[in-house]
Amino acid sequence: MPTSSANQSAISHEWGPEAAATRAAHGFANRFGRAATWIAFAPGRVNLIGEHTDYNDGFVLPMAIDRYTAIAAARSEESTIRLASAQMPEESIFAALLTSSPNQKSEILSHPSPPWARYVLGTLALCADSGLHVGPLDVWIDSDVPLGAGLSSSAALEVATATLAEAIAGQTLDPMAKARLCQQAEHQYAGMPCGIMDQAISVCATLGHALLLDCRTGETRQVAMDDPSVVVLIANSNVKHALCDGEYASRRADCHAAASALGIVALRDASLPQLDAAAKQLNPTIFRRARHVITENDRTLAAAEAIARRNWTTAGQLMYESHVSMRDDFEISCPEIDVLVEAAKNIGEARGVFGSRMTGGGFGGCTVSLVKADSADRIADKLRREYRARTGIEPTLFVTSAAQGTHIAGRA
């Protein structure tokens, strides 16, 4: 997977949708000996604030990053879908999904394909169920969304696949229906009970904006992130997490248990006074899980308003509070991530850091920081040196602005 220093990331032309499309086109031609007919791409995302609120019917504030998964494809003369990837050595050959079939799910899950191929095949199967039939294809996938870093590489792959299916079929899905289709692909074919946030931002992102998403209603509001004096600095701890290992499912079960004990549909409907009143009836761990979600919803709404007003001081403070809640109440941080947040906070606003927090599902991955654009390179270098000194691990840092969502190459 390509990596970059913050300095390179801020100025290099190697990143972005056009570069992703070019790499995918070249990769397809090299692998299959002809030009691709279609190229679709979708971005990864960083969640500015609103962690583990999505499956609690709450609010999230993600933005797309300028790291993309691109899929190049052309019609195959064989009755198969052949999948190949620049990042994965294994290829997959599957009988073409010519029509929807009640047996497709079991056929895909039992097929001896590499696990990553299921994201593509599952999405194509659900697209076929929605009337978007792609037929036999040769497919090449290239991505610079870091894997296992909490930047939603899986959603980028699913959304790029669905966008490809739309282009081939000559039909389009409603944006949120498309996001839900991709979410179901992850549920059914990858066994990951994710919320809707990752797919929604990859589909709905608008250049220069974060997205405030109500995960209950599907309503969205674009929040301007176009202040040229402020950028987002992502620091990958290079500590990998694996959300299918049970921790994600465990936290989700804790939240449902809390909602059930409070007699509500989801923690979105709870208030802190209501939770405090029930504290004696709740297991202490369940209480803390619920407190995180309730306060995180409040922080997310407040942060969206602060960012819209360009009140970066308030937005940054809310990010720090979010991290403490994730660390202490939801218990999804780790020592390496805490080092990065602490180092960012020690730099302080006077030297360019407004706020920092863990982002993603937890147990490793990345931090996201709001920083002054003219100080970003110096801040990145400081974080890199301190993190390496305290952990012995080399981090990967890059600067990003709010990027464009999924589309077909040549058409925004």
Second form
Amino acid sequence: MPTSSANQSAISHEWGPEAAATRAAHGFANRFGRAATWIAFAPGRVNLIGEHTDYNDGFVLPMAIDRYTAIAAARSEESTIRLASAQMPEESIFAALLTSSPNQKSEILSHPSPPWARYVLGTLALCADSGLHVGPLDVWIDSDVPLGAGLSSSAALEVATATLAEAIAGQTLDPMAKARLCQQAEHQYAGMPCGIMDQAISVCATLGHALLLDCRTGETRQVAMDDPSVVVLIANSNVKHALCDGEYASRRADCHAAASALGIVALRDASLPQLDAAAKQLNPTIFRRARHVITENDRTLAAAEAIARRNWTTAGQLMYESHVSMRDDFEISCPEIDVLVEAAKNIGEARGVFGSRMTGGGFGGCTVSLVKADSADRIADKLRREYRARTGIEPTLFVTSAAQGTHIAGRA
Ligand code: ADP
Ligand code: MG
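Hand over the structure of the form predicted in complex with ligand ADP; the form predicted alone is what we had up.
Below is the whole assembly, all chains and molecules, this chain first.
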């Protein structure tokens, strides 16, 4: 569901944590008639490269975007946890306090709250299991991360919630343990079996860095991405084709089948020569699925090196190659997304575009492009006009650089 902010142009709106804090503080005061005590933030993210590599034990290279979910809270006089969001019409009142009791999960899951409240209650319940108790609370949420656009508003909400719990409890969790806790909230309470990438980047991002994440070991490496002459342009196609969920499951099954046929635990362990040698035993579709994952892992590692050296031409080229691989081998693109990538490529490096690709699970959502900062507005305008002319759909575009991960604004 798009938020009202999803349709605003990047340039005319105040973004970033301070703006989010101001909005959350006002929202809290309007709704509850007093000031918030704590405000926590967590950013959305974009994956620069490394698509469908996570569940193959591979590498991903996400970056936090300058769009935040802010969560403002204060003690309540009642024994309840009351949740309200600027993005949602329905509030939630959970008439119990979250402690680590065995029945808690079923109480939350059977509670007649709107579904979005489970992301927050689930995270708070798992925080309570880790000894972080928040007590009775009034909570107001506001977000600039467009909901359901593949920029991970769900992880931003979970991570902001966990950061809030840390501030209230006066204790901190290990960063990756916190990311895993939030991932578990999404698995157990929202019913979404996501990987660790979204929560890891929302927790671990540092300003001016992308994050190379090894999905097998959980190891992370900060990759400097602080060249002021280059920015990231995100174009939301505003299209999401419904076949997405079934296709995701079938891609996972294809990858599993390929790994089994190759006699390895996960495609992370395969090389291209190894795959070529086994080509005759594999059905052609499985072969192409595996080829995407194997080459995408290589591209992700190469892109991290290129970005660290500010070699934007190479990084951009790898992004184009990633897109072709997703489109032809993994077959997860769609005509609208291909229009956006093609339009970016046609603009070319001389006019400021280094590279572009679909980002996220597929079948719609966003493209991510590396562009020259001083050409970004003109490029965004050109993409918008071209996309509109060829599809009849209005895209949403915005520019971002590598943003800071979750943090607390202290006492408001
Ligand atoms: P994405 O993570 O790509 O934005 P998801 O479908 O994973 O998409 O998560 C979107 C869901 O997360 C929303 O439908 C809602 O339930 C919850 N959510 C995210 N942000 C907010 C918010 N600001 N207020 C309330 N719920 C939110
Ligand atoms: Mg999500």
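Definition used throughout: the rigid core is the maximal C-alpha set that superposes within 1.5 Å between two forms. Positions refer to the first chain, counted from 1. On a predicted model such as this, the values are computed, not experimentally measured, just so you know.
Here residue 79 does not count as shifted, since its C-alpha moves by less than 2 Å between these two forms after the core is aligned.
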